[in-house]
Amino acid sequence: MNRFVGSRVLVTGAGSGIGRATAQRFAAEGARVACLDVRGHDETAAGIGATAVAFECDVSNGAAVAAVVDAAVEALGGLDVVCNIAGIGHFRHSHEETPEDFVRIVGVNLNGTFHVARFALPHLLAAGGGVIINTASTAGLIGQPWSAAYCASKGGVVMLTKALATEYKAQNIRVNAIAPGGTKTNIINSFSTYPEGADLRQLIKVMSPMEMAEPEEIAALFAFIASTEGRYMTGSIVAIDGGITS
């Protein structure tokens, strides 16, 4: 398929995982694509070929985010699409977690997601509109234990989702996002540690008898709702976690 020719793509957390399979997938149906993360970026967009950049970003700094967005839309010469990927997480029994790595979490996956937002805003308004595609988690949809921050970032995103897809409907932006379960990326490392005393029994309600995805299983959800055939989707919020939220 080349559902993206001429098409130029925005892709956070691009240097593994979700976000590289998406990077890879948009560009593999002929997009260019500039390839945002703290790290592997370059990697992703080396890998791609001449139709990608990189950029390196913290995406829970507002104005590195603001410059980065600007450069990477002068290096595509406009966009068309923006996919928030960048996220971290971690187990951490809420009354041992640290005021400091809460706010770290909730800066990347939810203010991280609302910086890159609001910098692309304006370059899709220009353009006349645009997608923009957010990622949720199963976590922002129902509890999990451990994971009070995670939950708390990806549930904001679901709102935030929903508020971006109203706000710009008139102006022909569509804002959606995707909620992946288990998913076979670098950010599991991080859920890999359980708190101590953690009763594991816990986590049967978030677990998948049809075990984890792979990244570009998401990386196709992603390219399906910002093609045309997505063209009726915005504001929704679409889980692909093995049954998970069913």
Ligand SMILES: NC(=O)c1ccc[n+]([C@@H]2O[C@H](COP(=O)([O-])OP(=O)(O)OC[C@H]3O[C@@H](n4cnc5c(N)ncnc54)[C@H](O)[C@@H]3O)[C@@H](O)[C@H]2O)c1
The other form holds:
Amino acid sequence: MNRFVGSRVLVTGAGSGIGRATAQRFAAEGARVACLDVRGHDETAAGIGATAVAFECDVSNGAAVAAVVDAAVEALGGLDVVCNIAGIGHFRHSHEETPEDFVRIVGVNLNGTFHVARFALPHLLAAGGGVIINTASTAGLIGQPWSAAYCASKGGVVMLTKALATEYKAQNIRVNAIAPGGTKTNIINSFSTYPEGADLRQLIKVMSPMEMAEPEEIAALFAFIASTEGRYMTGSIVAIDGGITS
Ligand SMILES: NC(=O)c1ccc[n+]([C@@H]2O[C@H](COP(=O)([O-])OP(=O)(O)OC[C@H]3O[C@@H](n4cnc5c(N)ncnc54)[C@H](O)[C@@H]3O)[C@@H](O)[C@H]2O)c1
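Next, give the form predicted in complex with the named molecule, keeping in mind that what was shown is the form predicted alone.
Next comes the full complex, this chain leading.
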């Protein structure tokens, strides 16, 4: 498929996992791609080749995002699609979570998603439209144990998505979120240490009997939603989770 020939796509979290697979997918379908991350972005862009550019960007820093989004749009020659994929998390009992780590997780997952949307929107408005796709999680739809900051941030992404979709639908800007379940990426390592005394039976509700997803399967959904085939989708929260939220 070549659905994105001539399209300009910005991807955060592009240094690894779902973000890297998504940058590669859009590039494989003809897009020019800006790869943003705090690490791994250069490798992703180098692997894609001349149609990709890389920018170091901590999405939790609004001022940095403002500058990098402008630079990325200039490098791409415009902007059509924004994929907000950067994210962090961990397991910790809520009564042991530090205020600093709570703020850090929300700062990347929720504030970061807002920052990128905020500074991309003027470009999309000037262009007469575009697509923003955010990354929520099953943990933004149902409670996940030992994950208060992560769940709160992803629940926030769900409502941020709906708010933006409502606000900008008349301006031809579609805003949707993908809510993956378990996917084989590095973030799984951060969720592999259980807090002391944790009752592992609590994990049953957030596990699927199916094998975890490949990042490429999630990337394919980003591409579908961004494509003209996704034209009628806005404000949608699309779970791709092996039935966890069924
Ligand atoms: N893998 C899963 O099971 C799963 C399930 C549901 C949701 N998600 C979400 O998918 C998204 C992608 O995660 P992944 O699974 O590919 O994991 P990953 O760890 O492979 O990728 C996350 C990327 O985000 C980047 N990142 C972290 N902090 C950043 C910051 N401050 N600024 C910019 N980039 C930053 C990391 O460097 C990394 O490259 C995340 O939002 C995650 O919460 C993942």
